[in-house]
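What follows is one chain in structure tokens, specifically the form predicted alone.
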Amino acid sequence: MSTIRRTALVVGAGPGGSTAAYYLAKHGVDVLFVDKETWPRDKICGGVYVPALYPMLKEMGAYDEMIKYQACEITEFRLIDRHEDYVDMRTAPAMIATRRFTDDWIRRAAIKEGADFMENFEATSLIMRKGVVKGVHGLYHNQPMDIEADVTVIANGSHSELTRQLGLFPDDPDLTMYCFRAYVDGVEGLAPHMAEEYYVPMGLNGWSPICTTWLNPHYGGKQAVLGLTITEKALRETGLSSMEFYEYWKNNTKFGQERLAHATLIDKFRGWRLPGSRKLGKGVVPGAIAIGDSIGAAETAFEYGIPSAMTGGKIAADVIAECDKKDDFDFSELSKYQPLAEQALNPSLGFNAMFRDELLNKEEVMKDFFRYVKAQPGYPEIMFGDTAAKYMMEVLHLDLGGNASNQ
């Protein structure tokens, strides 16, 4: 069995892992990042890159290439309740793009900056010595290989066995979301720059705030990303499958019938598991920092995981670079990551959790929010994030704690 030795190892080449690798290389740290897939690879996702990420993507040199491959720029948002009333609002422009292309440009940015990359490497378990992570055991083209490192960044997603090994992986059925996505053609009535999110109507046996069907337009609105998101808790309570929720929405709701009356699936539905957080969980252990979906860092209202992963990746790289300068990777030094990451991420995670728990999860409050939105001067030319925050503070009297929403 062969062994590789590096200063920093990043496990996972998605947006979070590639961002960590990019900034580690930029700081001059000897870094190798690995991924089990052959690249470019597809990622089952809605493919939304929110504006909060643009400064980082521009610094990495990935933004211009990603824009070339975007399928749509979202500037409007329609929120539809389970009685099929709705409100329309503006959003800061967000990129809708296929992650096969966009994630690859972030990965390429890390390589261009000087990070070494190895694909077809599956990390199977952590190398542990006296309670300290010292790298990973793995399979490279199905052959055993160890990669040892002074510090390991764990960024290998929502099925990470590495964070399970450390006891860091979250498992809350009310915050764990099951998502299904397909591309459809022949969609009717979808505005070319408007994303629509539909909450499950009254006819179903049970309801959860994240039982939603959503459409993100592609190429003028006739094509779209069609998705379904439902919590693990809701699946258990209703006894229905995800596809049964989808079939109900398509066949028994006004919007489902209008949008999909003549639509055809371009590909089949594929699904993924997305654990979310109301606040950032523990992400540091001796010898390792875990980021993104590997510790369930997605927000819980609109299921965005990329911002938390990329932000966590940059902060992890900055902390590790300081350790490298001092030649000190002690736990006390790595632990500086946690408060910095919490400061950066908890305002948005908390805001989205409150929006979900105090508004989306309460039918009468959601009705009142719709009335409030429609009564605002200039409606519908008002901003969604600002209006939602204003309602939560002025009407619900919630302390948003210096919110910095990614919406």
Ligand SMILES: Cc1cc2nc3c(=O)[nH]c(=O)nc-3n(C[C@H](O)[C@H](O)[C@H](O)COP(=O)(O)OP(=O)(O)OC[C@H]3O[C@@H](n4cnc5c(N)ncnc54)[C@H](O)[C@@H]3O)c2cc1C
Contents of the next structure:
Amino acid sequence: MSTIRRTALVVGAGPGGSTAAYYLAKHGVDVLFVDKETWPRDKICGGVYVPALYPMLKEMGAYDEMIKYQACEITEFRLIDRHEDYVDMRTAPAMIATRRFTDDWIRRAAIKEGADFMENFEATSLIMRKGVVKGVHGLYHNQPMDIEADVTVIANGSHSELTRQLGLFPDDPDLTMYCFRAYVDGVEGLAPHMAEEYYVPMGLNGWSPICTTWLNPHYGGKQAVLGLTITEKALRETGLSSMEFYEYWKNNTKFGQERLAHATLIDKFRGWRLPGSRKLGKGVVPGAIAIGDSIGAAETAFEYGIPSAMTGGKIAADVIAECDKKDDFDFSELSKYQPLAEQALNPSLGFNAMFRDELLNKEEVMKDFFRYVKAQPGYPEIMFGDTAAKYMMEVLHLDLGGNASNQ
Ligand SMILES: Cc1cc2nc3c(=O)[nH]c(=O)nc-3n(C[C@H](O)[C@H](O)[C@H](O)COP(=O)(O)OP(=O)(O)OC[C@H]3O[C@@H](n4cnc5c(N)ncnc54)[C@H](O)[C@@H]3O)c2cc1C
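Alright, leaving the form predicted alone aside, put up the form predicted in complex with this ligand.
Entire complex below, previous chain first.
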């Protein structure tokens, strides 16, 4: 069996791993990043990139490509409740792009910056010595191979066996969403710059936890990314398959009937586990930092996880670069990651969780929120994030405690 030795190893070349590799290379750290897939690869996702990511994407040189090939820019947002009442609001402009391409641009930016990359390497377990992560055992083109490293960044997404091995894997059925995605053609009535999010009346024990369908327009709105999201808890209660959920929405709701009357699915629904958090979970253990979906760092109200993954990747790289300068990868040094990442990520994770728990999941509150939104001066030319924050403080008397929307 062959063994490779590097200073830093990054497992996973999604947005989190590739961002970590990019900044590690930029800091001059000897880094290898690996992925089990042959690239470019698809990732099931709505493909929304919030503007908070633009500075990083620009620095990497990926932004110009993304803008050139983006499927759409979203500037408006329609929220539809279970009774099919709705409100429209503005959001900070966010781009929608296909992950097959965007993830590849970020990966290529890391390679251009000097990171070494190996595809078709599947990490199977962690190399542990005296309780310290020392790299991974894996399979390279199905042949056993070890990669040893002073520090390992675990960024292999929401099915990670590696964070499971460390006890960091998130498993809360109320915060774990099962998200299904398909591309559709022939959509009717979808405005070209408006994303729509529908809360579906699935009637679970009188009131459902989050069950949503969403449409993100592509190429002028005739095409769209269609998504279904349901929590693991709700999925267990209903026993619904993604097709049943889709058929229910398409045939039994006004918007489903209108939007999809003449629509065809371009591809099949494909599902993916997406664990979310109310606040960032523990990501540091001796010898390793885990980021992104591997520790369930996605936001819980709108399923955004790219910001947590990329921001976590950058902070991990900055901390590891300092360790490299001092040639000290001790747990105490790596632990500097945790408070920095919490400071950067907890405001939007917290805001999303409050919005979900206190508003989206409470029928009467959501109705009242709609009344409030429609009564705002200037409606519908008002910002979603600001208006939601104002409602939560003024009407629900919630202490936002520094939490803030990134939309
Ligand atoms: C339907 C759906 C819609 C979503 N919509 C949005 C959205 O619009 N905007 C948004 O911000 N977020 C969205 N998300 C969330 C977002 O997709 C994730 O949060 C984000 O991809 C997390 O990035 P990551 O780098 O942590 O993991 P990933 O993107 O999952 O990347 C992990 C990488 O690790 C590799 N890998 C896995 N196991 C191994 C292994 N053992 N060895 C080596 N490599 C391995 C995989 O091949 C993959 O390339 C959505 C998610 C879903 C499911």
